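Starting off, we have a lone chain in the form predicted on its own, written out as structure tokens.
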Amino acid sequence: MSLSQSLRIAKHEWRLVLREPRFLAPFLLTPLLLIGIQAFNLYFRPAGSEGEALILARSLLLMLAALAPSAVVPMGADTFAGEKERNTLEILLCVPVETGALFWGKVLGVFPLPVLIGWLGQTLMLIMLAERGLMMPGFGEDAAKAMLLTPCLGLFLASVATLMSLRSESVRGAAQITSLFMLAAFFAVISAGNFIFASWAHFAVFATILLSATVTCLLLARARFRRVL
């Protein structure tokens, strides 16, 4: 499989998304809302302890890690189901690239942008905390865990969306099923927040489970893609 071919397919997908910036607007609302809550808490909140501010900030960082990758859902649902609906799948398979490169290019086409949105929002939150002098010792580790969790969740949702897109006949069907996985992932992350932040060993356990599920979905999607050929 050629990496350059995969990147060429991925760049084509990125251009299609960026060509319609209105498509991204709904998925920017949640990060902007969470950043707004952070700003209000830091600049306009009633007097409170630094510990309370950091607890809220940690929760918001974790929520952003779970919610920012939600843009993967419609983008990933369109990868192959959209080609079926537009009757362009046969044309796509005739593109002079290796089939493996085509598959991975489609996956890479939906993965980076939501992760970058999440990282940008988390970085802005950390800048606000630093500006207010609230970056207390130990909080940097919690922030690093939340930021590392963002691409893990983004890749998981990308793998699920690709699998559902291959198994569904419509973009709507693929998006609906993937949305259920997104909600399950969100509640799992929020429920396991204390476990994730307890130590790096606990974080590694959670990340390993998530990455194992990701690899399983990617293998199933790759096998499904071979049957489509």
Second form
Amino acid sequence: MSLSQSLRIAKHEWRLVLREPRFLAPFLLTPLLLIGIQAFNLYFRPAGSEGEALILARSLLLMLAALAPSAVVPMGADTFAGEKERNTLEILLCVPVETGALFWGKVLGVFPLPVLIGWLGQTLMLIMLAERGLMMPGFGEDAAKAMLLTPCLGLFLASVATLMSLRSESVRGAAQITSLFMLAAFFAVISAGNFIFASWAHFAVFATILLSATVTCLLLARARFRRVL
Amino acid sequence: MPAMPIVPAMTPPTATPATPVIDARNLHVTYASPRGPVTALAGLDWSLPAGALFVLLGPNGAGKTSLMRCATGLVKPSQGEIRVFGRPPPGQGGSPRSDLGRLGVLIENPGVYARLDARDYLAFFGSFYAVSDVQARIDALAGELQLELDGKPVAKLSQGNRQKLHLVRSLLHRPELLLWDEPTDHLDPVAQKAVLQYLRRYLAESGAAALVATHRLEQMESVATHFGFLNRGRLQRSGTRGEILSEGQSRGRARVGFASAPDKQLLAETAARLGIFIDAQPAPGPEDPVRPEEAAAAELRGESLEARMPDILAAMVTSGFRICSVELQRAGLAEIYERWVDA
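The block above covers the form predicted on its own; next, return the form predicted together with the partner chain.
Expanding to the full complex; the earlier chain stays at the top.
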């Protein structure tokens, strides 16, 4: 498989996304809203409420880890179902690009941008915390876990969206089914927040489950793609 | 201005007259559908000679597009085999996907990435091929095929310009084999002419071959080197342009124009003597803008009429008929098409 071909496909996906605001606009609002809440929490909190502010800050970091990658859903749903809807898949399959490069290029095209948005938002939150002098000992570890969770969730949603995109005939269908997985992942992260932050071992267990599901979905999607050819 | 050379440097195609560019043997293609299997190709035996411009004709659903999809590897045969440049298409027997770089494909109703402009769209596809200067190539082809590159998103292009966009895309990498499905759809007459003229020139200069599926018979009559008539997944007839169009000669009809009204009795006697049928037709009259010189006309019918025509005309002139025009009525491609497709 050629990495340069994969990157070419991925760059093409990024270009399409950046020129299509409907992909990103609704999903940029969520991180912005969470950052706004964090700013309100840190700059307008009553005096002597550092403890509550830190608990909320940690929850917001986790929520951002779970919600920022949700931008993967419309982009991932579009990968193959969008090509089918536009009648461009056959054209793409007629160019001399390796099928592996085409598949991985599509996956690579959907997952980094939402993860970068998530990381950017989380970094902003941490800068605000540091600026307010609230970076307590131990909080850095929690922040690191939340930031590592972002790409894990991004990859998971990218793999589900790609699989659904290959199975569906329409982008809408793929996005709807993937949204169910996104909600499930969101509630899992929020419910397991304390479990994840308890220790690195706990975090590793949660991340391993997510990554195993990701690998399974990607293998299923790859097999499905071979059937499309 | 002299025409630019179309192919400055190109690896000669590996297909020789002895080895066809496409070779289909007992090719069956069946699609699954909710109402049961649908047969698109039913035992096709056919080959595309090197350097040919093969025009595939047939009604909707005859199997033309399926054949093209099969040649690109998009569809797998349910039985039989197809070889392109001597090898199965990618995905049908281990041929590398780099083989697709030898094909220029335009399959019916292709889509576009609406937000890209035409140049970006073409540059994206050009990047997959070893084209030395993609932008120069895009400009040259856009000029030849009258495609406007004005920076508008592809979504805003007219249907005709989108069609030209796809034609340019299929030609960017100087393919050795063109697979074009309805290439002149949505094009105005001037653009249609430009496309067909370019196609002829491209094939002549590059030595490439082309398989073109179309319903526009009149356009292809003078362009194609070969014709094939496909119906219900079977090839009813195929041959060189000369072979196919010569079938039209067997129609055995001619129209004769007279400068003065002929004697009907004498006309009947002459017909009997020559062993042909002559039907007198109403005189078109001096108002006829096409044949103002004719005072009357007749239709001649008979066996081997074309071969016997010099003798027939000589006999008629000797009998005193003042003949001012003769038109041999050959069956055109449309009529030959109907014959084979109905068959």
